[in-house]
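Here's a solo chain for you in structure tokens, the form predicted on its own.
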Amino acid sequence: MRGSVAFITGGARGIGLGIARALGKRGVKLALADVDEPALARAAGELAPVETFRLDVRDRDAFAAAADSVERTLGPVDLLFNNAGIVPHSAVEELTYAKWDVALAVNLTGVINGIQTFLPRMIERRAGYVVNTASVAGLVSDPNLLYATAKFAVVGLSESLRLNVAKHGIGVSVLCPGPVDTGIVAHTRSLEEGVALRDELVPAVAAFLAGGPGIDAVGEMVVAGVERRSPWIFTGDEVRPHLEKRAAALLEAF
């Protein structure tokens, strides 16, 4: 990995920052993109030298501009981490088109925008690696309809992409984290108040997320998964019994 270039969305905090730290230890040149400018400044101070970009993953023009800038200053992007995301929530009775648009634009279209920005460049060079952050909720659904819909789509997108780009020398993994304390609940509220978790749900969700590994441990798991070229990267085995139950139910349905 030494000397390669990584572009990480959501790279200033949470899992993205954990990935950046793990890559930085290995001599990877870092480009971090995030909507949180103060967090970007803190990450840049910690990880210098690093390039930072204030980027909303819904903005395709800004994505293209960031890609061009990275190539001019650091070189072609070898490692793409489509990691930015939110945890949107709505009671089913309160769903609106606007809530669907926000949830899918950030958690799904943001991943697509990263792929479409960098993949043609990787194909031209016949080299590269893509990691898309989904969730265990993209493998076994939970009641959070907005979140599960987008994350299931990211899993399917990643699995299909992997089949398509292997012939170009490009690898793909999908990261399916379980509970990780990333501050994503508060970040979602500050970014999109309309899809934030209701106040009464926050303590239970926060306690659940706090029970998982730290972001630095997750960063090391992700790098290990890339080195193995693993189709799926997990941060724990909490989902395993639920996944086994779902697989058994699917097979029984035949």
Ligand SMILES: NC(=O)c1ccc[n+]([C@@H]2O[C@H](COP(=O)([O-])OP(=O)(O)OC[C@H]3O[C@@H](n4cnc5c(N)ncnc54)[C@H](O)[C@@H]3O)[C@@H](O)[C@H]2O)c1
Contents of the next structure:
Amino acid sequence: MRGSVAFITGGARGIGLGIARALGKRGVKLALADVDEPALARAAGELAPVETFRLDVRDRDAFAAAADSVERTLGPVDLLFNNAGIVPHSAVEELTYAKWDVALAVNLTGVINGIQTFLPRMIERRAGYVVNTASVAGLVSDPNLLYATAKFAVVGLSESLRLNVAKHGIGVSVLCPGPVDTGIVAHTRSLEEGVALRDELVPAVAAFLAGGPGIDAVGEMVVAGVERRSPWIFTGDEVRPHLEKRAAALLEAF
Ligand SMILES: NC(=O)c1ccc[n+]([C@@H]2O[C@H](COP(=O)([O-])OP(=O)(O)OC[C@H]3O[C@@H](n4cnc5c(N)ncnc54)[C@H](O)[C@@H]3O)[C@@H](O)[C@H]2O)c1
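Could I have the structure of this protein in the form predicted together with the named molecule, to go alongside the form predicted on its own above?
Full complex below, order starting with the chain above.
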């Protein structure tokens, strides 16, 4: 990894920052993209060498400009982490097109935009590695419809992409975290209030996430998963019994 270049969306905080720290320790040159500028500045203060970009993953022009800029300053991107995300929520009776659009634009199209920006450059160089952040909620149905829809799509996209790009020497993993101790609930509220978790649901979800590993441990798990070129990267085994039930139910349905 030493000397390679990584581009991490949602890299200013949370899991993205954990990945950046783990890569930084291994001598990887870092490009962090995020919508939160103060958080980007804090991350840049602790990591070097690093380039930061105020980038909304919905903005395709900003992605292209950032890719050009990173190539000029750090070199071609070897490792792409499509990690930025929110935890949108809505009661099913209160769903609107506006909520669907926000949820899918950030959590799914944001991943597609990262791939569409960097993959042609990787194919041309016949080298590269892509890690998309989904969730265990992309493997086992979760009552959070907005979240599960996008995360199942990110898992499917990643598995299919892996099949397509192996011939170009490019690897793909999908990161499927269980609970990780980050501020995603509060961050979603400040970024996208219209799809924020209702107040009465926050304490239980926050407590659930706080029971998971911290971002530095997760960053190490991600690097280990990339080194193994693992199709799926997990952060705990909470989902295992649910996956077993799902697989059994699927097979039972034949
Ligand atoms: N924390 C968990 O328990 C957990 C579990 C499963 C999956 N995930 C996934 O992990 C990823 C990272 O989440 P986290 O827990 O580290 O959250 P986080 O809020 O700590 O970090 C996410 C980062 O993404 C940024 N971001 C949000 N919307 C953006 C946009 N439109 N453009 C660019 N940047 C944007 C935020 O500013 C933030 O810095 C997300 O995709 C999330 O769905 C998290």
